[in-house]
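As a starting point, one isolated chain is supplied in structure tokens, in the form predicted alone.
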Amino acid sequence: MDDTKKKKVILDVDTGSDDAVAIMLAAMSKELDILGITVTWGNRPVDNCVENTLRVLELLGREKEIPVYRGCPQPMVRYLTKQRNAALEKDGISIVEDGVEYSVHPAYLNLPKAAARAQPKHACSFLTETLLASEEKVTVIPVGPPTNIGMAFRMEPAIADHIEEVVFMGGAVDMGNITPCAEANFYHDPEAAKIILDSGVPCRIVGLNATHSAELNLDDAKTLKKIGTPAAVFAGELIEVRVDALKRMGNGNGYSDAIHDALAVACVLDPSVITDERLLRCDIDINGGASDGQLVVDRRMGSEPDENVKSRVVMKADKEKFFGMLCERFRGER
């Protein structure tokens, strides 16, 4: 495909398991021109996430084509107020049994150590410079805590004019995972999420409601592994790792789990994977109480969205179409 016809995107990741599947889906989709991958803290410390990102790109043989930039090692302001961080005192992603750690997001992905290195430029500098220089609007896809993107908006608000859309994996409506009402990515840096939502750029929020409506299961993992390509086999293994770790922690059903971040990329590739999307006024709770980090949606009568509302919340997705996209891309068919 002619590069001029490709959608220009920047991925922002905190590479654990579902980020890895998202990176592979994006990198193996010829419709996308990935300008770079910025890395933040989140599932693991930022240096682990950088290494994991490079490992995934080397698996695909794309480490020389897609530059990786190390970003922020902690949230914008959350850690300044110790009492806000009760939920962070628990790992929530791992369990140790007989001295062995089982984790939804292993500290290092089960791939060879990367030979490549991240670029010397900071992720936030890359974001501001690249967006300001782009004549074509860019789609930004943050699938971890949105610290890098929020910082970039603070550094140079004019980047808003160069962004086609921000497609988050984050948030949830009437549910949570790190707290009863907050999803982890938005909880980890709610100020950054609020800065982006308040910027006026179009935002699509692919949250827990959508991702759990399109969970992949152990049978899907077997199907992927039978495809036999490195990406398909590794994606299948990651599904198995997630399901096993969650079962051991008592948080899963032992059969399926949401591959959250990959669904956000799928929504960029083909919005028809979305079966329920709503234009809603959105905000983020940053007040430090029981609902800290919650995605707040206004559904009161008389508060219907108008032309100034640019936030769309994905509530449901087509699991079969999503899984079909993964199989198709990982076979190398598109």
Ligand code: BDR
The other form holds:
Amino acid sequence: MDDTKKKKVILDVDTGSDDAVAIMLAAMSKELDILGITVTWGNRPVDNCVENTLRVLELLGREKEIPVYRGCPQPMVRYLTKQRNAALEKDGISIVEDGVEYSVHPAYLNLPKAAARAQPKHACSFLTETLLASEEKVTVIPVGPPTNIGMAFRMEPAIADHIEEVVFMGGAVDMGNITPCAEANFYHDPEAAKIILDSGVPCRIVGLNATHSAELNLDDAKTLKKIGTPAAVFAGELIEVRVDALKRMGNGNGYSDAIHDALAVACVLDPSVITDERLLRCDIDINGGASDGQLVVDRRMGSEPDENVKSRVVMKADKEKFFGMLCERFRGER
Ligand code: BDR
Ligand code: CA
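Having seen the form predicted alone, I'd like the form predicted in complex with the ligand now, please.
Time for the whole complex; same chain goes first.
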């Protein structure tokens, strides 16, 4: 596809098992022009996430074309007040059995050590410079704690005029995963999420309601592995790793799990994967209590969105369509 017709995107990741699938989906979709991948902390410390991101790009042979930028190693402000983390009993991503760690997000993805390196520029500088210089509006896809993007808004609020849409993986309308109310990405940097939501840029929120409505399972993993390309095989392995780790932790159903971040990319590629989406007033709790970091969605009768409301909340997605997209792209069919 002619580069000028491609949708310009920037991915912001904390790679991460499901981030890895998201990166592969984006990188193997010819209709996207990935201007860069910015990396933050979250699933693991930022340096692990950078290394994991580079490993994934090398698996695809795309490390020379897609620049990677190291970003913020911690949230904007949340750790300044330690007591705000009281609701967080445990991180819930790993368990150690007989000295072996089983994790939904292994410290390092099971791929060869990367030879490539991140760019010398800081992720936030890359974001502000690239967005301000872009004549065409860019879609920004944060699928980790949105620290880098929140910081970029603080550095240069004018980036808002250059953003087509921010498509988050974050938040939950009903039930959180890291605390009873909060989803991990928004919990880890609620101020950053709030800055972006309040900025007035169009936002699409792909939260836990959506991602769990389109879980992938062990049979899907088998199908992917049979496809046989490096991306398909690795995505199949990652589904297995996630399901196994959750089962060992006494969590999940032992058969399927949400591959959260990849669904956010799928929504950018083809919004028809969304089967239920609502334009609603959204806020983030930053008050430090039991619901700290919660996405607060106003669903009351009579609270119909006015023209200032720019948040589209994805509630459900079409699992078969989502899985079909992954198979098609990982086969290299587009
Ligand atoms: C989100 O948190 C991270 O663990 C995942 O990569 C995903 O982005 C799900 O709550
Ligand atoms: Ca993530």
